[in-house]
Structures are given as structure tokens and as C-alpha cells.
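In C-alpha cells, one chain follows: the form predicted alone.
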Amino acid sequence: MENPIEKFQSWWNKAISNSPLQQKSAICISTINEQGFPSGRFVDLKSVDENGFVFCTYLDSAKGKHIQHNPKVAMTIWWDHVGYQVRVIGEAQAVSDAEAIEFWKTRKRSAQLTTTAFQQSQPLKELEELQTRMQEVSDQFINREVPKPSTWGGYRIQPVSIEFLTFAENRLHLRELFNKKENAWIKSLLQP
């Protein structure tokens, strides 16, 4: 029986090794807000294993609040340069603080400073505030590590379904759907 996690890892390795994209691991995460509307945005996929798909974010961001309200999420990827689309449906759970710290250490210093300086999605009074806040935080952490803020962490999507689409110019796309049933993956094919 084919393992969709191994298939995803193979596709991901191929897509990022050959990628013309600047954000090679960008994925669209869709959550459901308190009014029941979907909301999508791009984040960086950090890791994938048998336990799920991990991305990091501000825990008090809109997506973090949506996940707290309703952990059912969708993840979509389109790698145009290799003709692959992947769709994942599952439930998001926070990663441990120890895992979040390890992911934090892999971030560029500029990303750490930005995350520390701002509260994602909160109103900005004026454009100049961007530079001012960034400079203040940069000065605060001269010659020392930037610690992970308590409001930053990660989520692991535990998939219940994974669909792989291999694009075909003649529109006869190969669609392979894996549904998880009682800890086993059941594969079926879908019409294009």
C-alpha cells in the first residue's frame, strides 16, 4: 500500500530542489473564522512526517484564533514548475514549546526580530511605525540571541485526507485521493 506521507515528501523534495520560486515551501492554510467563513493565507511549511504537516505562526494571530475556535483546516499547494497540486484536510494541534523553540532557531535573524517587534494583523497607526519598532527591537538585541516570544509557535496538521494531482496539458489530470480510516490509508482515483 502506498504511503501518502512518503509520496508527499518525495514530491516536496523534487519541487524545492528544482524550484524557481523565492518561497519554495509556501503553502496556503485555510481556517474557518468565528462567523463560519473560510480564510486562506500563505505560510512556510516547516516539516512533514507521519505525525503531520508543521507550520509556524503567531499563536494569537487571526489563524491562531481560528484554530483555537475550530481546529479543522485545509492546506493547499500548487507547484506549477513540476505540475503538482496537493490538498490536505485535517485537524491542527499546537506543537510543543520545545519543538517551537527548535523551529525558532532555524529562522533568519531578521524574521526573529520582525516577529518580536510586531503583533501580526493588528492595526498599524502609521507607516513610519514599521521602521521605528524594527529599530527598537534590533537595538535591544544587539550581539545577543532573540528569544522566542511566548505568542509564537507552531501547528501540526494531522491529515484525514490527502489528494495529489499530477497536471496534464490535455487536462486528463491524475488525481489520487488518500483517506485515513482506522489508522490506515485508503487510496482511490478521482476523475479530472
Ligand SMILES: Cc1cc2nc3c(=O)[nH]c(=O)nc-3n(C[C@H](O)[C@H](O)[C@H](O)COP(=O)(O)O)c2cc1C
Contents of the next structure:
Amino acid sequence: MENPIEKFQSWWNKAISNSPLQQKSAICISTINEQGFPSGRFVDLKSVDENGFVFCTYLDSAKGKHIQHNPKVAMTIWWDHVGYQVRVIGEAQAVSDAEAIEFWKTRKRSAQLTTTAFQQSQPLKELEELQTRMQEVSDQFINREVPKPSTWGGYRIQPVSIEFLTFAENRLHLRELFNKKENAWIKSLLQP
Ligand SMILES: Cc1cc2nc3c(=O)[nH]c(=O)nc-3n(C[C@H](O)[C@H](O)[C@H](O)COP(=O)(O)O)c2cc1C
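Cool, the form predicted alone is there; where's the form predicted in complex with this ligand?
Entire complex below, previous chain first.
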């Protein structure tokens, strides 16, 4: 039986090798807000394996609060240059702090400083605050490692459904749907 996680890995590899994409790991994550509205934004996909799809963010951001309230999320990708769309739905679960620290270590120092300087999704009083806060954290962590803030971590989406669409100019798209039933993946096709 075809494995959708392996299929995803193969599509992602194809999308990022010799790729014109600047942001090769961008995926759209949709959460449900407190009023029941869906809310989508792009994040970077950090890893994917049998346990799910991982992205990193502030746990107390708007999306983090949505997930605490309702862990059901969607992940959507469109890779234009290869003509692939992927749609995933599943439940997001915070990764362990130890795992988050490993992801933190892979980030550039500039990104670590930015993350430390701000509280994502909170209002910014004025534009100048961007520079003053960055200067403050640069001074604070001069000549030493930037530790992971406790409010930053990762979410793993455990998929229940994954749809792969191969785009066709004449709209005769190939749509392959995988649904998880009792730990097995069931494949079906959908009309375009
Ligand atoms: C290409 C791209 C990649 C991004 N990657 C991330 C990311 O990995 N983590 C993150 O928290 N925000 C990332 N952002 C910013 C988010 O889109 C978003 O503005 C931020 O997470 C706040 O969302 P929220 O207020 O809904 O929580 C990225 C934006 C773009 C355009």
C-alpha cells in the first residue's frame, strides 16, 4: 500500500531540488480562532516523518492560542513550479521542550535574537520599537548564546487526511486522497 508520508517526502524533495523557490519550506497553516473563523498564515515546515509534520512558532502567538483552544488544523501547500498541491488535516500537539531546543539550535543567531526580542502577534506601539528592541537583545546577549525563550516551541500535526493534487492545465487534475482509518492509510481518488 502506498504510504502518503513517503509520497509527501518525495514530492517535497522534488519541489526543493533545483528549485526557483526562495522560501522552500513555506506551508500555510490554518487554525480556528475563538469566533470559529479559520485563520491561515505561512510558516516553515521543519520536518516530516511517520509521526507528523512539524513547524515552529511562539506558543502564545495567535495561532498558538487557537491551537490550545482547538487542536484541529489544516496545512496547505502549492508548489507552482512542479504543479503540486498538498492538503493535510490533523491535530496539532506541542513538541517536547527538548525537541524544541534542537530546532532552536538550527536557527540563525539573527532569527534567535528577533524571536527573543518580541512577543509575536502582540500590537507594536511604533515602528521604531523594532530597532530599539533588537538593539536591546543584541546588547543583552553579546558574546553568548541566545537561549530558547520558554514561549517558543513547535507543533507536530498528526495527519488524519492527506490529499495530493497534480495540476493539469486542462483542469483534469489527479486527486489522490489518503484517509487514516485505525492506523492504516486508505487511498481513494477524487473527481477533479
Ligand atoms: C515564508 C514565510 C515563512 C514564515 N515562517 C514562520 C515560522 O516558521 N514560524 C512563525 O511563527 N512565523 C512564520 N512566518 C510568519 C507568519 O506568517 C505569521 O505572520 C506569524 O507566525 C504570526 O501569526 P499569528 O499571529 O497568526 O500567530 C512566516 C511568514 C512567511 C511569509
